[in-house]
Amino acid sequence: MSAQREMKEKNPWHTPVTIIITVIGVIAIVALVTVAVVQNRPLPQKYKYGIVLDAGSSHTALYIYEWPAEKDNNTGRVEQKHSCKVDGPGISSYASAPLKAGQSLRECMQKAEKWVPSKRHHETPLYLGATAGMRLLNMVDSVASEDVFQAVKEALQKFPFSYQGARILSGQEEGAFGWVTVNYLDERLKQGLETTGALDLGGASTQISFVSDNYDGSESPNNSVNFRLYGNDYNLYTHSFLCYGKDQAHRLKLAHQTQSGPNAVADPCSHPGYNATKKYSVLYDSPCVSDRKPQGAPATFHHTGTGNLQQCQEVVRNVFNFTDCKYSHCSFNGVFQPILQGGFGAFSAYYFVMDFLNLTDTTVPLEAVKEQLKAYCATPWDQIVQQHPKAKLKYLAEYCFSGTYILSLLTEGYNFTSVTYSDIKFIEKIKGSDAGWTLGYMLNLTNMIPAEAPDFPPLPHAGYVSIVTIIAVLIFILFLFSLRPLWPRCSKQQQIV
């Protein structure tokens, strides 16, 4: 028994000091590992959301955007996450029944309510921007326009989002934000690259926007917009032509053809064999043509097609005014336009029409494009209907005109040549986001939304380094103390020597 007690006393690992040092050492190691893991764990990314309703002349679409709560060069990195096309026509069509304008938005709004995380509902801004359709309605009947907006407001305020209002965008805003969208999605703004021009074609208006080295805004200040994005300044030329969207341009064309109030119109922009009876009152109920309605015209006229591209081009040319220009350069209708520069993205109706006609490949020579369109327009109407059984007849009847109008607008209106035509790229989406003004609008608005404080590690960097250093030194000292039982042996060995 005395022998066991003697061995235990001689074993240094059984001393109280050693046990204490071991416990403290284990605690220090655990603390060091814990601090390192907690400090360096991945931080959860916060996201914000925004909803924009594009109330166009022919339809309304809802877009949901998402971006990190922290900002990049004071501009949120916005991405489209969801879209919803509202059933029915544009809200301007509900002038006589405003409540239906608000009701039409309900289904898409309910989908948005499910898509955006519920904890973000109250802080998600909701905007409605109306374009040329509501511009025209406001010109004709401002009271009806206000009633439509009131109905829309009441409908949207029933949802748990942060409603920010509904308003009519100016044509200049529509064009400028479309330009921002195209260049943002191509990451040209972030990288400071040469920008791309934007060509937007809707039902009631069309916009052209681009940066030109030869334009400083002095010759036509009303067409100048300045942006600061990602630390860079941009002086943008932009102009919107109201009544020159494809639907209203079609009315302008028919108005020219019915100036004398005929009973029948043989239209080279419609397919051979096409025939329909149309009302003068319906044709001329738009402010774009209402002042041109011929006196003493019959109630209806018989609209037939002949399908001749060359003659169609001549008719389309009449909707433009190329004679008046008080500036150094003009597009049409006496509007200033600097010399075209760089590439262009053409979207909205540009894309949908040219895609239907299989003419989106701009590497194909312009003359070859015209030949293909010529053959399409000359195709009999019955054959066209058979080839596209699912297409709505109203749209199907206008593709010949729309294709001809687009080529005339680009080449004669905006001055693209057979050489520069290849600088145009017809686009629907860029990196999953729809091309259009809504993303640019949302991107611009993120500069006015305060950024949330980002998540930081629990400890500041200096504090983290200090704590790790102290624990490391402590562990080292404890390690030295753990070797204490060996110290006498080392000293005795030295004495023997």
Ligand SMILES: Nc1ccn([C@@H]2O[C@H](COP(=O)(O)OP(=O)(O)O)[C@@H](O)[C@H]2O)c(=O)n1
The other form holds:
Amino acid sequence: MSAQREMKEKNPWHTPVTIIITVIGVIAIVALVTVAVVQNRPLPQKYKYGIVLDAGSSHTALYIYEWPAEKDNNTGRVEQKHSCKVDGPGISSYASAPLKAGQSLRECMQKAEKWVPSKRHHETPLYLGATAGMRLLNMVDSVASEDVFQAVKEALQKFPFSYQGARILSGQEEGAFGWVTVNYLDERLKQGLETTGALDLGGASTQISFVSDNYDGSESPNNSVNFRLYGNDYNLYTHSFLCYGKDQAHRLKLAHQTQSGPNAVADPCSHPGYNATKKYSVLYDSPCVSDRKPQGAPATFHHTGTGNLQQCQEVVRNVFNFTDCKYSHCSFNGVFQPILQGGFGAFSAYYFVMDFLNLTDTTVPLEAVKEQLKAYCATPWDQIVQQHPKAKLKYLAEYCFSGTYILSLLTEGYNFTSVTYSDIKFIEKIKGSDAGWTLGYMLNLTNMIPAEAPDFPPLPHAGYVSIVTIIAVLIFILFLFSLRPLWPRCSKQQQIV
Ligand SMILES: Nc1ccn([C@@H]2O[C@H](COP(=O)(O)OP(=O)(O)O)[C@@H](O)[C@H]2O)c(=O)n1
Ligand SMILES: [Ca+2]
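Return the structure block for the form predicted in complex with the named molecule; the form predicted on its own was the one displayed.
Every chain and every other molecule in the complex is listed next, the one we just looked at coming first.
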């Protein structure tokens, strides 16, 4: 007992010096690890926002995007957080009452004020981009187009966001930014994967954009857009067909049909039993068709339906010109198009129409799709109205045409075949964000897609903290070893026991 007590008393680890050193060592390790953890802890998640208004020909929609505040330059994912559909028609429809164009945006803008946290308001960029509706208005009446923009600008500047301007996008921009959106959301750009083409069908124009290996941009430089994104170069083919959105294409078709007999149109693209009286002044009130108005046409014409897909396809074919092509390959109207390559995402009206018709599944053979559409077109109008009591008659009357037009545009216009038809996917959203040009437009204007691949931290946070801890413990053990001069006494005493 006494020997044990003596040993305990003489144990060098129990001397005040070693106890103090040990305590200091432990405190140092705790301090080191705490500093490492606190210094490198991810900040509480804060977000930044951006707002884009898509002023389309048929309507305006507002999109709010959100991304983590500390990562806006490279790794943070930008996502659509909210969207708001503006009531009423597109801003180009307010040519004779421009102030109403501004007023129409108010409701969605007030919602945006609530959705974006108020302390972020002043730094949230706000963009408005107008597409084919304003392109057409600008062509026929540039003063009216300016007045609409002035009214829209004044209305938007009343809100506390950072207003960045309202302008008409070129068709090239519209096509290219749609492609950026689709490939950004699919994370194909960041990972350097093969990209997906983008097919956008609007009311007044339609866009096709894709990367093709055998296209270097030299054959038709106007259709070429070059991007360097995340360290990869992309040579994108893009084309926008003005007047080939589904609403203007419908006018082109009707205008063509009224050429032969101006009093009545028996339309194979309308359902049997459909019957309406339409005004010539309304039909020809667009630069897409205004030069075709028949001389001495009456004020109105009777529009009736016969519901025959095959004849509808023939009428629809007439809106395309396949005769002149001065390039190696063309789509239609003498426009160059390289050979199709890869998958395609088809969005906006492509999706809305095909979804309504239950035809979004492209694994269904094209012939079967046509059979289904044939049956739909042949369905009597009163039955169609009965089956869709809530749908607007104006839209309901056009789905047979729209479906036929989409198939014709894809197969005869762009040269998709019954084999490559399944390369197309009809999509509305990707991971919760709408497919469309708005996200790509904002990513571009805020420089949110870097040209070079971002530098990632070599270790994730948890790995970093673990390594710091292990090294600290090792240093401490080494330190204890450095106190070895004290050890032999201890071991000798243990041997004595
Ligand atoms: N729920 C919806 C929304 C839009 N749409 C159609 O989708 C098209 C959208 O075109 P848009 O207003 O973006 O026109 P652009 O300026 O892009 O040519 C219009 O033809 C609308 O009628 C639809 O069919 N169903
Ligand atoms: Ca559009």
